[in-house]
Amino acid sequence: MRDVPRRRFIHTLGLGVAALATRSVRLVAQAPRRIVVVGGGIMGASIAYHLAKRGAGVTLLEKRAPGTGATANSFAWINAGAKRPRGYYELNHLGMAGWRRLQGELGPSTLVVQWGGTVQWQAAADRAEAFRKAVASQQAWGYGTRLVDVPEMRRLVPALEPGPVAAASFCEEEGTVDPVGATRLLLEAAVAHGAVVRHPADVTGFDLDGTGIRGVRVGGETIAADAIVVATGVEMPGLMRPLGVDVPMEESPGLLAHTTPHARLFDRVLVAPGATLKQLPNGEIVTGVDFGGSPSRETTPAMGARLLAGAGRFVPKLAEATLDRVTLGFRVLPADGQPVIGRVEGRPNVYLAAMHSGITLAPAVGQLAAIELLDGVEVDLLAPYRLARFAKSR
């Protein structure tokens, strides 16, 4: 990255604002103006929106339809408290603030984010102390979480029957969003700023100019580009391999059961022992087991019934809900669990964006990626997430 001037960015989490402290006054001769974004999930949509808002000529290419990959199958919990190390926590916290910023830009009645907070608890007595210490460590970083007792849990969620509770918390900062709806809104806003969104548009190759890319091939057509952003999730390794770029990814499947719209039961994210639950504004209830890889890939009605039964231990009225579908998604999980963000060494006009916390991080990464691409700088907050770290570790 020697050809990229470096400037330090100091971020203020409460405002979500980056303040520039100059370390180099050398300017880039010309910022890329024609940028092709490959991938129409929440991350590609956010980057396209932030680039177009700043005047770049953006073309977004999506293989199928926007928001139909990992985005559609995400639980979409907006949170930061348990993220480690500290820099990753701060990036996620900035992402949370970014969702509030986007609501201000797009309109809170247009972009609906459910800021109901999260009720979380642990049933096992031998894990209670670790749970309480985790809450204390989050509070030490200024995170808006606190310990609660069972009566307060029931006050926060009247429909809740938590069962045995060894320790519990409530984080008022957290929320959730409809990931597909948010993706579509971001793309509509990008188009309003001049972006072009094309789907289905399957990228079949690249036109190279030395180490750089000067065009993206879609069928028999070549779309000229000064820079490309690749935000294709789990398909990124295959797309990058012909360019000699290795993106190590782990496979992490996840199952979710979705109900048909149901009368309102709760307005908060629930993270229970062995189950996660939320209810969308339209009444749909979404539940899964946890946020690790699922041991099953079965999307049958029987599996959906098991997932609903597991969640129904904590919200008994779920027994009245009707299963609509079971979805299987594959989380975008780089091999070390941390994001991959930034330019590729040896391919200076190729920019990658892949991460497991894509929903939380999308607003912040979209804004910071636009800064890196259009201003020719490196944002210090993103320094730990360059792809080159894998080559160095090997």
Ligand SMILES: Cc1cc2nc3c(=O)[nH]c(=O)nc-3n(C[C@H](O)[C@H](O)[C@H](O)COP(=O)(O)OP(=O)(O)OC[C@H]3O[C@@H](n4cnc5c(N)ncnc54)[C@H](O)[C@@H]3O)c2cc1C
Given for the second form:
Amino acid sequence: MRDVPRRRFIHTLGLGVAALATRSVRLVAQAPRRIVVVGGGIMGASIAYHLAKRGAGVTLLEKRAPGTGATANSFAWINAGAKRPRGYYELNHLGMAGWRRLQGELGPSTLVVQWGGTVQWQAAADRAEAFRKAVASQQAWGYGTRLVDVPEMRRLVPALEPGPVAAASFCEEEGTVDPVGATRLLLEAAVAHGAVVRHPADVTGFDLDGTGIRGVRVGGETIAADAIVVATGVEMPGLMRPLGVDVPMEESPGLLAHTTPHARLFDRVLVAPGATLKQLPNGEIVTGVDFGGSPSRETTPAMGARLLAGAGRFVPKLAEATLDRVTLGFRVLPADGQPVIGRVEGRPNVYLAAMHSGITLAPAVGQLAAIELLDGVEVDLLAPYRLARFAKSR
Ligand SMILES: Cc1cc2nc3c(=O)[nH]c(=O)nc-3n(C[C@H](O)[C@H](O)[C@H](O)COP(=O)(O)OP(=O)(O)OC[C@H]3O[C@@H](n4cnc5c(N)ncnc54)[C@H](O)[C@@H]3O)c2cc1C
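Can you swap the form predicted alone for the form predicted in complex with the ligand?
Zooming out: every chain and molecule, the one shown earlier first.
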């Protein structure tokens, strides 16, 4: 490494910069100068932003339009409390802090995060003890959650009719964000830092150079790259297979009903028995069944009416809302439920990022991936998420 005066450096070299002090920048010899990010969902956008902010030469290629994959169909609850094991909880918690950091960087009135917290409850008496224990264990990790009674639930959400409540909690730390809007903002900010965003740009293959990759193929064109980040969501296994790289993933569909904008009913995330609800800043109400895979893929108005009726058990005024649409999304779910993040063994300039809870995680993963890619280090917190774990478990 060597230090060079900032102005001269920018004029003569331009890229491959890790900005440090105000008067000088440090040239990291092994840092890749041209990084191609494949995939313009929240994950690709966050990684591109964090790389470009640090001076890397970034080109992001998106097959359709930014924020049209899992990101478009996400409930986008920003949370960590129930995540296990401890390291995965910490990563999600860092993601939550990351959203606050990004609001500072992009402007809180530009990047709007609804930090209303979450009211969550359990109706079944035989699950109350487990619920209370879960809240206590989250508190022991320093998470900002606590048990609440029904009067407090009503105070927090006046429109709520919770029905039977065996145990309930309020987590003041959590929130929700418009995932597509946030993706676009991150890409705009990446472009402001010099990144190039291209769509539609379908990456169909790679130009190989021994174990490395020299470029990606888009149509008849090859775009040269020193490093490639693959953030193609559920399409990662298909893109990586020709390279002999197996990314095991589960299929996990999820339905959400969206209303047209409605008068404000509530401003917190509600996690009720068998229904999740939120209301966006524009008044749109979004509701789903739970956070597991959905048994149905039906996006009919009848399904929408069923989802709204289920949620309406807890917010009766929902009966006045008008269904706009039902969306079907597919979670980006590696086979063991944990993220896949990091370089591919044997192909050191290929970096993968595929995970569920990607909305919560995007700010942290973007920042940590930029450290790994630009500084040539391995971040401890990401060690459990290397793809190689699947090969080792076989
Ligand atoms: C129903 C549902 C509810 C969810 N709820 C939550 C939640 O409450 N909280 C939370 O944190 N997370 C939640 N998630 C998960 C979260 O939405 C995802 O983890 C996240 O959106 C994944 O982002 P991504 O950028 O990795 O993938 P995607 O958004 O799928 O983006 C991948 C992009 O890559 C592009 N692409 C694919 N192949 C190519 C190619 N060959 N060339 C160029 N581009 C390509 C695609 O077009 C796509 O735009 C939910 C997901 C679903 C489906």
